[in-house]
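What follows is one chain in structure tokens, specifically the form predicted on its own.
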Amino acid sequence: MESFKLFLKSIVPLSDQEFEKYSPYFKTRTLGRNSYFAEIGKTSHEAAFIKKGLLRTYYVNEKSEEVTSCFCTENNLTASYKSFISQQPSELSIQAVEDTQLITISYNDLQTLYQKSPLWQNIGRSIAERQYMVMEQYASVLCNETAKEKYMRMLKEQPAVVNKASVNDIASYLGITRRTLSRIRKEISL
């Protein structure tokens, strides 16, 4: 849980004693490749810190195609946030791209932490703010960058994703066709 503790300490001042006091609320969980952390139509009862591995978040569009909206990487958080917060069925799925180790907390345990400790209220608020900024950045990239710029950004900011995720999933995430991604990759390699 050391990487999780360091993650939390990057958000708020947190003593080792405080971490140990609240650590029983967190559980470890392993997902095999292609296993689901969240599924469309099912209520998400957990949020997770990704200790090791890679997940992809996707929804199904009106053409019944999977559209990747996020790659969730090590030392970051993941959840079907709308489902987790509202305790309603999820509109997206979160699937392991490779074997993945998670540190999870249930919705009920998180609510207990919020009630017990202003520290956890602060952590929750800070995490929500960070997630909002990530979503806004992604929307800006989709709207304002060319396909090649999006791919170059991905190579720089998420090199592990480029090496582990399928070409279809990467193209979907970038909002481009597989053919366009292949052309961009060819241009870059010349």
Contents of the next structure:
Protein chains: 2
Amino acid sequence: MESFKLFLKSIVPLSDQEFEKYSPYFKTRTLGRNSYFAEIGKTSHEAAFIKKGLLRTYYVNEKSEEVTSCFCTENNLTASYKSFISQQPSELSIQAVEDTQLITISYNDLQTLYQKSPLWQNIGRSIAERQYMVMEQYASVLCNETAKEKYMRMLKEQPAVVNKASVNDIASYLGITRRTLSRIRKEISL
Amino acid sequence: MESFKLFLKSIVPLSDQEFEKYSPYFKTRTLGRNSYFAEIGKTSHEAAFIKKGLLRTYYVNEKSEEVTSCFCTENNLTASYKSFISQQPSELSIQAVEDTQLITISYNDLQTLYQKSPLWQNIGRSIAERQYMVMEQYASVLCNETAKEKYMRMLKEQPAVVNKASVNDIASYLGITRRTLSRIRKEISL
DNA sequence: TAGCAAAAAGGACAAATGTCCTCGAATTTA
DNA sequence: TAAATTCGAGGACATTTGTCCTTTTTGCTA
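Show the form predicted together with another copy of the chain, please, the one above being the form predicted on its own.
To see the whole picture, the full complex is given below, headed by that same chain.
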């Protein structure tokens, strides 16, 4: 739970006592490689902090292809946010790329925390703001770079993900084809 | 203020009395065509609801080109969120595409509201969540569609913006060049 | 450890998009 | 209102990226 406490502290001021007080609401869980934290069509009742491991979120487009929309990495959160927040069926699946340890909270427990304490209202808001800023960055940058620029950026900013994820998933994450990614890798290696 | 009240009510349960109670914190302001609501390098101390008009947010990339990252439309919010939330210099400019009427709140007043009332904590959190979901949609969709698909989507989902904004701004918003957009328009008109 | 299946690399060609340019129409400014 | 400037359309060509396919490599399992 230590890393999760540090994560929360990076978002809001939080004493160790306060953290202890609320920690019973959080559960630890392990997810084996390729198993799912959320699935398309099912309502997502949990959000999670990633203690160790890697997940990818994906949706399925009109051509029935899986499109990886996000890699969720250690010491960050993961959730099918839209589904979790609205308690509607998920448009995303979230799958473990490798064995992954999670610290989870249920939707109901989180609502309880919101009611119990303005501290949690504050945490909830700050996290939503934070997620938004990350997504804004991702969106504006990825849409205006070439395939090579995008891959170079990913190599620099998420080297661990590049090592662990499949070529297919990396390519769809960058919005390019396998073939293009293969060409770029070749070019870089020269 | 009526449209703003409706906007808030669509997010959280809110009585007319409550709205009246807090409305003194909000100011009305008009922004002439091409003038700025936020500027790169300056810390943004206000967020706004757009009563009437249209704005675009843009950043400047390494090639010194303006890249339009968002069109902010009537009955929605606008802000250089990252700057406003963190009170750090803005990486975005926000410029009026046409004469625009805004309902604004200052950072300090918003913090006061957060402290005064859990209602506002809730509004703040819900808005951040909402912005996040919009951005998520934008990001995942735009990165995996062709130039034509993106433009057709925009025509369908934001016809008013297509009519008002310049070709340059629309192209950079879609992550394509003017030339490509010109070709697509030609093709569609046949 | 041999054989199989899945993943990645890459060849050949087609299509999409970008670059650089010119031209004419629309809009602003003196 | 004339001149100047901006803006959008589009030609010609270069480059990038995609498509479809085969080959090679990797990793798993019997």
